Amino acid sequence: MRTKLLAIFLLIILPLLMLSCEENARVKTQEYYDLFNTVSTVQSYLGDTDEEFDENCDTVYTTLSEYHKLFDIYYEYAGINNLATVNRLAGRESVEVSPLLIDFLLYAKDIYSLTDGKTNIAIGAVTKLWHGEREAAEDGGEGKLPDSKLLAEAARHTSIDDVIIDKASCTVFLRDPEMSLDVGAIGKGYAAEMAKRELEQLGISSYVLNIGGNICAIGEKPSGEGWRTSVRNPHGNGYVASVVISNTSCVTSGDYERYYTVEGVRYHHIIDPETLYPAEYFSSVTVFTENSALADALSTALFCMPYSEGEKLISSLDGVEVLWITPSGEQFMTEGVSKLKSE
């Protein structure tokens, strides 16, 4: 596989950069809180104006908000048909739907042949069933496990192919009307990705994204240099790697951020489409490579397979790095991220 060099933070945990007074004096700053339902940050390292600083944020938020509600699922909005709108609809008719959903739910289609499966945007009424059941826990308290025969009852409406998209006509059907989409495997990736893009074509560099995790870097700081950042410990405090990287994307999929507890056992947000529960391979998987939007769909298709597949499936790739991590501790990694932190 072909080794690059990555460019980045790390998504397990806020950035840990180590500024010289001079580059603090230079970095720029904004924070938002009302995408995705997490905290999404812009940083220029450009030592760009402030008006430049904040014409550039400007581009940022209004890609992210457009796809925020393009991809919501809970809720609709005036004006626009989304996901929510899409599912339900489910079974009844067809659904007129923006050019930039059409070309996400294509995309979408592709990420599950590559993947086999593994991340699967029409698992919706499966992680229904889980995040009903993890929301009643509040989110690390303790709660029940969803009925058994719900799960595999809900399994039976998950084929990707009841998802019909008609292209020329920008619409969606859902053929299956007890199915429902869930792109939250894949939705905060790509919309980064978006844009990332959206600063690329103004010529910007020297800036990092993090959406909620998912991190888009776009060039090296001005310097020349890249970003110096930790690999957290998911089984405690501390890190596990320290490394550098710059001009890539990088994700993680862990259980330690998002789960409930049932008679002891700990329970993530990460389902495996052919168990029905949360994975149980890896307590996180960290993906390097250009595209966010791939980054954020294999560190979930490789959090839900064995390191034997997921190793087969990346060696089938150009430009992708990969550190996974056992429960017990165990790390394996490709030939780039051992490179990185032996420096």
The other form holds:
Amino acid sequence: MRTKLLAIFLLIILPLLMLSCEENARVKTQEYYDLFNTVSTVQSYLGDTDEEFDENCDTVYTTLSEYHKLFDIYYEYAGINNLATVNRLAGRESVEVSPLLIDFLLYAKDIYSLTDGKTNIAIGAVTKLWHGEREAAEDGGEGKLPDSKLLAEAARHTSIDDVIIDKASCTVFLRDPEMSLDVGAIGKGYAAEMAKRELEQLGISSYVLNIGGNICAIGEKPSGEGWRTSVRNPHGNGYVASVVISNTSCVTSGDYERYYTVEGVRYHHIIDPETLYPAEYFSSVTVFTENSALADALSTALFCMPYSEGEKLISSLDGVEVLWITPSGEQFMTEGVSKLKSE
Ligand code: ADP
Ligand code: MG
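Having seen the form predicted on its own, I'd like the form predicted together with adenosine-5'-diphosphate now, please.
And the full complex, kicking off with our chain again.
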């Protein structure tokens, strides 16, 4: 009897195991460590040859590294004007930049309007003060708070209207000499979206891009299934939810990602433009939507507003699903997330 049961069990399980082994054998992975100060991964489930995969990775890498350079606010690169150039010449000169950067800046302005100023790339003067103190503290360790007067003074130089864009001449001018741009809240998602579109134009799908945790699922697996992706528990090890996605991006803003401590209290890197201090509504906000740039921009914005406001914003948009986790561990989610979670 036992042998018979074992035989039946093996008959059912073995093909499944073989299937998943076969699928795993077909999955190709390439990692990059020199983009956006994080780890980026390209995965193919398409079953393409090594040569095809290498070519597709080159396409992705070329796009990502172009945006990496354009968005860099710390270094300038020979032959191009980037955001570091734009910031350096604030109040002084209008800077000619790549049309790619102009399109991005226009998008970021739209995001400012959409999020009622919660995701504001002109917040650089404020985030710079927090960044300075976080860097001074050792790796998540003890440090000090930025001076509150300096924060208030910096906040006077964060007007998005002072980012003057001329699309026809491809120039950008920061009208306020004290202002600076910081695109950390949108940059990775936007770059991933652009890389995705490059692949799509080549007719490629069944790929997953992961730019430092910003996941961009292009199409679905050849089997027609989606990819299971998990949302980290912001308060400990493991995961709080796992959903299956296809043709969707998934981006989390969390208070556990980058932080330091002052007198035992944690201060993270997402700044509420109203208080000028790290936002306290949530421990993490995860956004699922097709456009990776929107997912990134919204995750930061929703992190900086109470649930009621965020819920209102989301219900005005199509195809956006969200999982909010509060500091006490309470979860709020849109209908789509609860449906996907239970599948
Ligand atoms: P992560 O960078 O961890 O993916 P986010 O997408 O939420 O997380 O972006 C946070 C980054 O965006 C910060 O490190 C900072 O550079 C910048 N930033 C912080 N607060 C804001 C804000 N309110 N608006 C725009 N940018 C912000
Ligand atoms: Mg973001």
